[in-house]
Amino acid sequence: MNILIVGLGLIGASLAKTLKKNTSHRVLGWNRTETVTIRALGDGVIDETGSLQELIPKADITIINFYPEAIIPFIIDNKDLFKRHSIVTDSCGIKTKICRTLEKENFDFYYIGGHPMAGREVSGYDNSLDTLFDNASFICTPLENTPRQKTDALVGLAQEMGFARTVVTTPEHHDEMIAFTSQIAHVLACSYVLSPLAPQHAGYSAGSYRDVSRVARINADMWTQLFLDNKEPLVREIDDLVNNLNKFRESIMNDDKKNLHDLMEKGNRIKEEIG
């Protein structure tokens, strides 16, 4: 198959490298900044480049790697270029807004929401890796009218690439789970390092500081949009977190040793059970 990677930043270039490493598919590539595309071609990360007008009609699967607000306009603006019955997907971390907007369109290709669950605290082509998706999950959020064989084709490609697990779910459930497994962790980490004591951590910090603060290294432009596009599920998670923090606060303020102990025991038990 011809696989077109649109956007050769951290995720897009890592997808291209993984395709080249683990599959025999032909990898086409395009990036807004042409110097990056030329580098990718010279590095053997992609097999072919050109204009979108040349590349899109050749692609059996197109993977779009843009910030969330750019994905819908790109697909709609180029809808007449996509190969008939081909698959168009993306790597964005939110799915409901994109999927529910695009399902209103009349395409002769199949849009299937995609989310390769991996990342780094750094961005850009130079930080891409052909191992980024090792042990990672790939999530698909097909629209209700998507033929099963098209979803199976995208899942099969993810398996060829070496993703450890593939999940097929609804856009709404995806966003609900991502609010819990990813977005709230970034909110917590950023809130944590906003403490006035954070600049003084050197000499006092060990594994706990490192573990909690790691994902405060964040691309603020991208994550601002992701948070706002997933507002309702994320706010529910923030409310739950604040509620639990208040339980700890009240127990400590009231010297309630039993309740404090029970809260930690419950947290430990749940972590032991679910991993």
Contents of the next structure:
Number of protein chains: 2
Amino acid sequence: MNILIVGLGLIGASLAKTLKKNTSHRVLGWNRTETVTIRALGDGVIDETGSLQELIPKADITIINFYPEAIIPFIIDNKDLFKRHSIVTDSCGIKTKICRTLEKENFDFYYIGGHPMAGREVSGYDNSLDTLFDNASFICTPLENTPRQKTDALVGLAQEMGFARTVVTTPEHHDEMIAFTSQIAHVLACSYVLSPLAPQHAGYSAGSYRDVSRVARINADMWTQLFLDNKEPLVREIDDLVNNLNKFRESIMNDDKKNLHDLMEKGNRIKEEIG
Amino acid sequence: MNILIVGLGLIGASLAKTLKKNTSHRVLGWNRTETVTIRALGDGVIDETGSLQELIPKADITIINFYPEAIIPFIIDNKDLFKRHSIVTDSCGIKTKICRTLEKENFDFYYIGGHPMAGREVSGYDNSLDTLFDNASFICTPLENTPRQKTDALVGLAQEMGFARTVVTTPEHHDEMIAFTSQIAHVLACSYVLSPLAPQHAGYSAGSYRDVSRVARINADMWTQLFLDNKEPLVREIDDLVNNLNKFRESIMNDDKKNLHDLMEKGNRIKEEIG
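Right, and the form predicted together with another copy of the chain of this protein, after the form predicted alone?
All chains and molecules follow, beginning with the one already shown.
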């Protein structure tokens, strides 16, 4: 197959490198800043480049790696260029808004939501890796009318690329889970380092500080879009977390040993069971 | 010197192993459950054991590795056994209560608060490591009347053992910093996995989930004591964190892009600067 990677930043270039390493598909690549495309071609990360008008009609699968807000406009603007019955997907971290918007359009290609679940605290082509997805999940969210064989083709490609796990689910369930597993962790990390004590941590910190604060290294532009596009599930998770934090606060304030112990024992048991 | 390690669990046995690996001091060891002491002797983790009546008077430095509540009683009960002018220290995670209580006693030995800052999600002799403190801080909190040369001797031992960093501070500053760098992280991790979505995380989680949830594997008995002994600093940190989480919540609810972006940009900048 011809696989077109649109956007050769951290995720796009890592997908291209993984395709080159683990599959024999032909990788076409395009990036807004042309110097990056030229480097990717020189590095053998992509096999071919050109204008969007040249590349898009050749692709059996197109993977769009843009910020959330840019994905729908890109697909709508180029809708007449995509190859008939080809698969168009993306890699952005929220799925409901994109899927439910595109579902209303009439295309002769198939859009399927995609989310290769990996990232780094650094971004851009220079930080891309052919190992980024080694232990990662690939989640895909077909539309109501996506033919089963198209979903299977995309899942098959993810397996061929070496993703550790593939999950097919609804956009809504994806977004709810991501609010919990990823978005709230980023909200937390930023909230944590905003403490007035943070600048004095050196000498007093070990693994706990390092782990909880890690994803405070955040791309504010991208995450602002992701959070606002997933408002309800994320606010639910914040409320739930604040509610649990307040249970700890109450137990500590009231010297309620039993309740405090129960909360921790419950947390400990859950973590032990679910990993 | 003769160094006596009282309590051969994760921390005590790791201290003993580190002393044997990096120094030539003689390591005496004692553990409530005698089978562990016998194994430690057989494994060469300690050089000598015996009764507390035999061991305590020989020690130039005694390091007590018990749960917080057991440290003061142990020192008071054995106060006539400690060698004159010797150093007595401990490894527990809060310091104000212990230091300010022992300061009122008249001893002819010197108690100095100690905190070798490392841990694992598993406990006990079997999980002890001679590498546990390789990148760790050793914090010590002398009393008002501790002679400078005694503090220097304890810091010198920590350096000899290979701690990456040594810090001398007041018990109050230690406890405030630990509330931020360690205790709140444990409160958070437990609060996080109590979410009703936690059991479904598999397939939807990556590094963020793993890092934030890690220390939910908690020893509830020990941490209940640590939290209640550090009530005010910890509650201040919980309030501060909840306050910051609510700033995110408000920005998201109000679609306030600018404020949301500013919060993340600030978090990102702090993390970039302070590491």
